[in-house]
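Next comes just one chain, in structure tokens: the form predicted alone.
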Amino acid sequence: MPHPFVVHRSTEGELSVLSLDGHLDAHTAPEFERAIQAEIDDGRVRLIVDGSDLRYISSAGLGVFMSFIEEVRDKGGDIKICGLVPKVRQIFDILGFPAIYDLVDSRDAAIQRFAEAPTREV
């Protein structure tokens, strides 16, 4: 039985916030991919991905993050990830995402991080 997954979109000034809810896996990754692509197509490349309600992520879900980061940064933006629950955060940590992305505890911290460093050099 597939697990539910929803991407909620909102804005914080010029920042787009994509809040992930549920299980991000091979079946649901295309929905997340479409959500990021829609933001880029609209010229919004300063993205916060809020994982507060993300309960599971597979390699397909992680691949979505990796597939867009270069394009977003080439356009002067970034993807900052916030609010990951410990079980999901551990996966990001093991795979070295902190070396590539800003991972912060809260949406407010992600907004602040954009104010300090709009994009990140890797």
Contents of the next structure:
Amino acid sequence: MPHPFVVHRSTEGELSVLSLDGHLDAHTAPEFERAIQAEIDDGRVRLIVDGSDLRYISSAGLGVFMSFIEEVRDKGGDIKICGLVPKVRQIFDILGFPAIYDLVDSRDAAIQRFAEAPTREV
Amino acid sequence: MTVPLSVSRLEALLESAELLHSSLDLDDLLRHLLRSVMGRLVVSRALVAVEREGVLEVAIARGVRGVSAGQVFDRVEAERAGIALFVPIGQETAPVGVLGLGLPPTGRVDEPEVEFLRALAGLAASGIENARAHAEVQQLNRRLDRKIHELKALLDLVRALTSIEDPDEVAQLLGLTLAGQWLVARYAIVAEKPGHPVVNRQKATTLGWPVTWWDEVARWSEAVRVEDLPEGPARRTLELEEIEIVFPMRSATGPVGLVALGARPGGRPYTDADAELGAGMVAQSAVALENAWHLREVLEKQQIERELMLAASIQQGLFPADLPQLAGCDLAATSRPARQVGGDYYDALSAEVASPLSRWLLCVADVSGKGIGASLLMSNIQATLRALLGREASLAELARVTNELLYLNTPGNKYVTAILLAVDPATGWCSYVNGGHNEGLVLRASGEVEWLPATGLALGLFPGMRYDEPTLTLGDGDVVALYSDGVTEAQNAAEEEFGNDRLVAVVRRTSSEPAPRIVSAVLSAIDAFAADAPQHDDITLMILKRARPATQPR
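The form predicted alone done, now the form predicted in complex with the partner chain:
Now the full complex is given, and it begins with the chain already shown.
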């Protein structure tokens, strides 16, 4: 029985916010991938991924972040991640995401990070 | 001599004991130890070395020139840098570390202070053990968490793969999973099976496919680090693409592709455990890929079979259900396709409107190609003949117009050879057009053989063709055989052809029998001749026999 997963899109000024809701796993990763691809195709590379309602993430889900980060940063943008619940945050930590991504608590903090560092150098 | 600890020293010791056991962080603990002794004894140089994997290593140093954390503890060097007092931490025989101190401004440390230091070092020893055990547990927990995550990732992948039927989606999922597992932004997944589109998913790489070093891939084990590869084209290409590790993809029949991954962040290497996990994921994906390919083949095969059945049913519908009864003549025909759908066609048509062609038109044709295309061409020629029959002044004209129409309506490589025979059953008068078809056979009752050779080119091949229309008259007992090349070119195991002579011989032998018997005799003769050799081409045969109705044997 597949778990439900939805990507909601909104904007904060010139930033695109993708809010993830549900289980981001191997089944649903392609949907998230399409959502990010659509942003890039439309020339929007400053992306906030809001994980407040993300209940689970698998490697395939994390792979979506990795699949676009170079392209997004090459184009002068970034993917900032905010609002992860502790259980999900732990997976990001285990795999070493904080070394590569800005992981912040709130959407406001993510907006703030974009003001400070629109593109993070790794 | 043991000097009893003073009250102030006891108090300090208690405070330290509390601090040394409240923190499970080794660095915190050691910093506290140094602060305590340096403050109490008023020394400006101190260090702590801690045993790590059998070697004493400086863990923290303050004011000791040339000695810093991380280096191997060297007592002589420490003494040279002003460390004068060494207190073992833990048991004298097997200490977990050493506390080293410079001398206070007084130049000496009295015995009670040394005793105090020993007591403090004893407390520190158990603190260090605790902190170490804690760190170890934490590390184990982290490793366990990672392992659990890896297993979950593998499980998640395998579960998702079972519901995927598209090869590209298999590659997509594998790519995402590997990228997420190891935080790689650069990867390539390429796989190929003959008859299928190449599966190619690449991020930040442009690995051309197929690679020239493909035979090398076939020899690789489950995971290959590029740095371990011998110098050669494979290594050069992979280094150029900044690939660090490669997994060959194998199906049951052999290597089908490869998965190549770039660097992990921070220069972290792929461990053996990583290589093992990756190989497992790739192997699972290879199975899924093979299944997806297989499924596609099955579906395509079913589709082709459906088309062939459709074509066969179209074709069956084109053959006349019953041949007409021609007064004064006996007519029979059959067509046996070599495969499910052949390219032969026969018909017996009569003009519905009065015209010079208000006779019967017999036709045996062989369309180029097989399958649904041949069926469509066949129905095209049937429709054309039916539409034109009775409207054209002559058979030659009918053939000319049919040629033009087919030429205009079919691709250049499509054509039809056909022999058209117009028959007046009452008088036996005939005319014919042979458009590039086999010679028709006329066996006179006298035993004399005549042939009806080509009177023009195949229909639909070139525009502007003209056809001759010779005439002949059939007498009582004369037999006409119209047939496709499958009859005379039927082969036996020795690749000899049935040929005109055998055809003539069978027809001659059976010419006194009714037309259907002649037809079946020819087929039997072909079968007997071919024996076990497979039928290469469609076999179509039409027999027209002229006989007075009263004497026609039934």
